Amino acid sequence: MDPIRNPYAPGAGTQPPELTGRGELLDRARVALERVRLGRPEKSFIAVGLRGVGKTVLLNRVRRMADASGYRTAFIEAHEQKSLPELLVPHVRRILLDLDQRGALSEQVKRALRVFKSFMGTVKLSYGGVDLALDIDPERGAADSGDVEADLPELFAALGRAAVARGVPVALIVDELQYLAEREMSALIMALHRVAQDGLPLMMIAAGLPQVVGLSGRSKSYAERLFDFPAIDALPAEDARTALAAPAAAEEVEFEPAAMEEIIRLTAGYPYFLQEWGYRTWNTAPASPIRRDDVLAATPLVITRLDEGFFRVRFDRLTPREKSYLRAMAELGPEPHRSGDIAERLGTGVQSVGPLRSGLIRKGMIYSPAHGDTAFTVPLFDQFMRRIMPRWPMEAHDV
């Protein structure tokens, strides 16, 4: 069939033509933001999933929303390269320019642009040539003593103050949480509390790995109290056919049955992996309807890509020891494995492995959904682990 005209749109935090199965978080992002911008508490929350489950697709959704209301908004990413405070500089920096020239004068403006003068000569910042410069005095003794967990509460209290100001509301979205140092993320909470007891107009809407939930709470003890964590699984199977369906529809093309069950058994009902069945699936269909033999046909070119891509990208970032413990938990299967039975796979004990288990949860690969237990955070990782690994125990220079 035509490629022009295929709807699927495979792609980190693309969004999918039939954005189906999260209507229920969606309006309850939506609430949350109204209920901000007319001053009524509301708790933050933070969407947890593991990838290819459209969480950064929702993400940039809210994010439309809280545009949509008049908001003042900062989309993060974060990640292992930049501390919490590198990345919410530039974002802060211009979130406080806007508000210094919307209107008059206003003192609680330039005292946030005050502060955050004073919050950024903390602050190692590593932005190739960029000017971050402001004409302006520093706050001193706000926000300027090094301590993240001490100066974050006074930038994002000034901020809030800001925001007030100007009648503005302003949210922090933010992706990939679970990248924060444990510190960082106690600073986030501290931070976040403050503008909830002070009744400011200052939000966060978040989402992240699993793990997420076990980090705030390492960092708070109240974080429970301060957040929600919604979880964001695969699509139910209508749903799924739903998002296969509904974009193929629109083209005026349909899929026989038993092709929309394969692709469905295939992905396990993950929006990432729909996105790219579809699309492959599309391009080699000769015409209407898309038969079983389509989805097979397509299914190598697919995975293909995946292990090129998807996949591939994430295990190059691996050393050979912790490919080595990814390919253990492979041989057990997709399913949470328990430590003893993966350290058993790599003939030592457990705790010779534990630095690799925390190296892995760290750099975003497994995660712990119950004490003693390990999963992956990539679906359907443990096929791919098989395919590059075909061999098994292997030697480093084999991977």
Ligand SMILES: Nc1ncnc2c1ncn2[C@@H]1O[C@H](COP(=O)(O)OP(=O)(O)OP(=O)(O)O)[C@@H](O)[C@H]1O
The other form holds:
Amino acid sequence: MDPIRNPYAPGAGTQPPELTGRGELLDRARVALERVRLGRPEKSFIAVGLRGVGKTVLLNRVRRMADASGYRTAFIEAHEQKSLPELLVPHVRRILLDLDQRGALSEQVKRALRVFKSFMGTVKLSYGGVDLALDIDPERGAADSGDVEADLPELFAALGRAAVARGVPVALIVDELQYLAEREMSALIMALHRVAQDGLPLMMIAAGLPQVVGLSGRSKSYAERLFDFPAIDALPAEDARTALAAPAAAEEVEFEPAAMEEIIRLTAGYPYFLQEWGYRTWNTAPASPIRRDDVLAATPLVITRLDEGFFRVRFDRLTPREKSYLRAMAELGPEPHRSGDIAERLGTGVQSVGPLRSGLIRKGMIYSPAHGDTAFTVPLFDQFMRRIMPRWPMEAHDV
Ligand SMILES: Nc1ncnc2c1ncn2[C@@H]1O[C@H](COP(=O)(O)OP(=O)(O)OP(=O)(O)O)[C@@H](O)[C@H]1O
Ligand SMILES: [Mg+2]
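The form predicted in complex with the named molecule is what I want next, because the block you gave corresponds to the form predicted alone; please supply it.
To see the whole picture, the full complex is given below, headed by that same chain.
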């Protein structure tokens, strides 16, 4: 059918034509935003889910919701190679300058700018910070110790007071939260705890891979009081059907039930895969209704595309030993496995692959669903590993 009218939207963070199954989380976000605006105590949330389940899309919706209700927002994507302060600096600066311009001179806003200037003095910026100059004196001794756990709470408290002074709440929206260093996560939690205690209108809504739950370990008791960790998962069959059928219906196209069920089976309801299968099947099908044969004809094209894109970009970041580890996991099947069983497949002991496993968790490839268990963060990655390394263990590198 006409590819120009193809409604599906495979991609990282691309808004789907129909955002299904996330109503409850969006409602929670709405309530949290409104309560924080009023200075009421409220637990925020960190949505936890595997690759391609729709975390970024959800956060983008939350951001739009916050913008529309008068929040100042910062959308940050945590990054393995960048520090949290470095990521925060341009956003906090933009928000403070905006608050500064929103009315008569405010001592709270000016103080926040001075504290921010102090804070900035401690941050190494990889991009040079050319345009970040601020025409104000730093507040010596505030947020400038260089210890993020001490400085971030001070910065947030100053920012929160500036927000009160202007009657404008602030939302920090953080994606890929699992990439924060442990110390940064702890600093963030302490900073949010501080503003929550003071009833300041500054909140965070975030998302990350399942390892974020463990990452909040050191500040665990604070984290539990501040956040819930709702799971964002594959869509239940009913929502998955709607995700496919509604965009097609808007173009006056239908799916035969058998075609629909085949896609649900192949994708296991994972949003990213639903979009890919929807997209390719649409282009392959000659006319409405879309038939099961169209799905079957499109499937090899989808697999090729996934192998060259979604899976491949992750595979290319791995060392030979890491590839071997994941290949051994794939050999055991898609479900979580005991670390001991994986080591055994590799012909070695759990101790000797410990660092390898930790590295893969840091890279966001695997996580530990329960103590001693290991699972993929990328749905269907086991099948991909078997396709890309078919002759394993013959082609295995030394582990
Ligand atoms: N609720 C949904 N219904 C239908 N499609 C969705 C839904 N949520 C996300 N998608 C689609 O799934 C794909 C992946 O979404 P997104 O990039 O937000 O996932 P993610 O969880 O952030 O993945 P990653 O962990 O790789 O960053 C996009 O193509 C998006 O359009
Ligand atoms: Mg994402």
